[in-house]
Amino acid sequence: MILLSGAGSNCAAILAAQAQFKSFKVCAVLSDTVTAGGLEFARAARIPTYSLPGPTQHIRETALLHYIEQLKPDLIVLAGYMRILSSNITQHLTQNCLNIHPSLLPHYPGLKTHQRVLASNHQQHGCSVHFINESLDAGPLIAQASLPLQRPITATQLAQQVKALEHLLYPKIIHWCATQRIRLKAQTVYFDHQPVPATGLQFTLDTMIKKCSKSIDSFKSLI
């Protein structure tokens, strides 16, 4: 099950990987925004879509819990879902809910990550995949993928680079979860039965190229 709010580029990458890996099947795509572009990707792939309407968090999350109970997904994937989940939700999902964040956590949780990293002296940027918990962008880290910051660059250009990196990393992590290579036990992430460091599995752009069979010519053109 995928949750999203916007254009849905990560959703599109996951749906493409579904055909590539054949280890998982997206059962539904849910959005709190009825006009979210990600819903169109799902409909084109004939994946059921559902909206989480309502003026309050309580109404939206009541609907979300209803769909989770109805669909019983093995894994819930936040792919640009822009609502902060309440503890009422996270306590039900900590073992089977992933999030992707456009920074190298714990640096720059929250919003405007690209502007903030450009205002710093950091020489690396990237994305992180983690299990959720009750704190914002602070759950156990599974993996990170990084790229060198090549200044001068705008926040928009940097966002495009990181987004392309997300499209390589996130489907691979979902595949590893589906094949049980990644598991969470007592808030520790395990990969192939070995504990993962607290900083998560570390990948660079080059290692992601080797681990992902898809072409990244479009990504290279952004660098």
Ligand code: GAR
Given for the second form:
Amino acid sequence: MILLSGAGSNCAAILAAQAQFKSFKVCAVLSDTVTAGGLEFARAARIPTYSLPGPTQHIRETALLHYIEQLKPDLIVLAGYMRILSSNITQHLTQNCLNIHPSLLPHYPGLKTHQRVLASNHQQHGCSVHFINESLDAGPLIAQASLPLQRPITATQLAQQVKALEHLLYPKIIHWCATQRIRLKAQTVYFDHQPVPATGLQFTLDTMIKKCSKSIDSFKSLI
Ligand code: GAR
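Now that we've seen the form predicted alone, could you pull up the form predicted in complex with this ligand?
Below, the chain from earlier opens the complete complex, with every other chain and molecule after it.
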């Protein structure tokens, strides 16, 4: 099950990867925003879509819990879901809910990550995939993919580069969760039964390109 709020490029990458990996099947795409572009990708792929309407977090999350109860997904994938989940929800989901975040956590949790890294003197940027917990963008890290920050670059260009990395990394991590290569036990992430370092599995632009040759041409056009 995918949750999103916006354009849905990660959702599109995950849907495309279903056919490549054949290890998972997206059962539904949910959004708090009825006009979210990501819902169109789901409809085009004939995946059921549901909205989480309502003016309050309580109403939205009651609907979310209802769909989780009904659909019983093995994995819940936050793909640009821009609402903070309450502890009522996160307590239910800590074992099986992933989030992707556009920075190398623990740097730059929250919003405007690209602007903030550009204002710093960091030489690297990227994205992180982690299990959620009750703190924002702070759950156990599964993996990070990084790229060198080649200034001058605008925040919009950087966001595009990071999204291209996300599109390679996130489907791979979902595949590894679906095939049980990644597991979470007592707040420690394991990959093939080995504990993963607290910073997550590390991928660079080069290793991502070697591992995920499929989307390389589109990626190279962005850098
Ligand atoms: C992605 O860059 C994702 O990492 C970010 O929103 C974007 C969604 O793009 N998520 C967050 O900032 C969550 N804290 P998309 O709608 O094109 O997939």
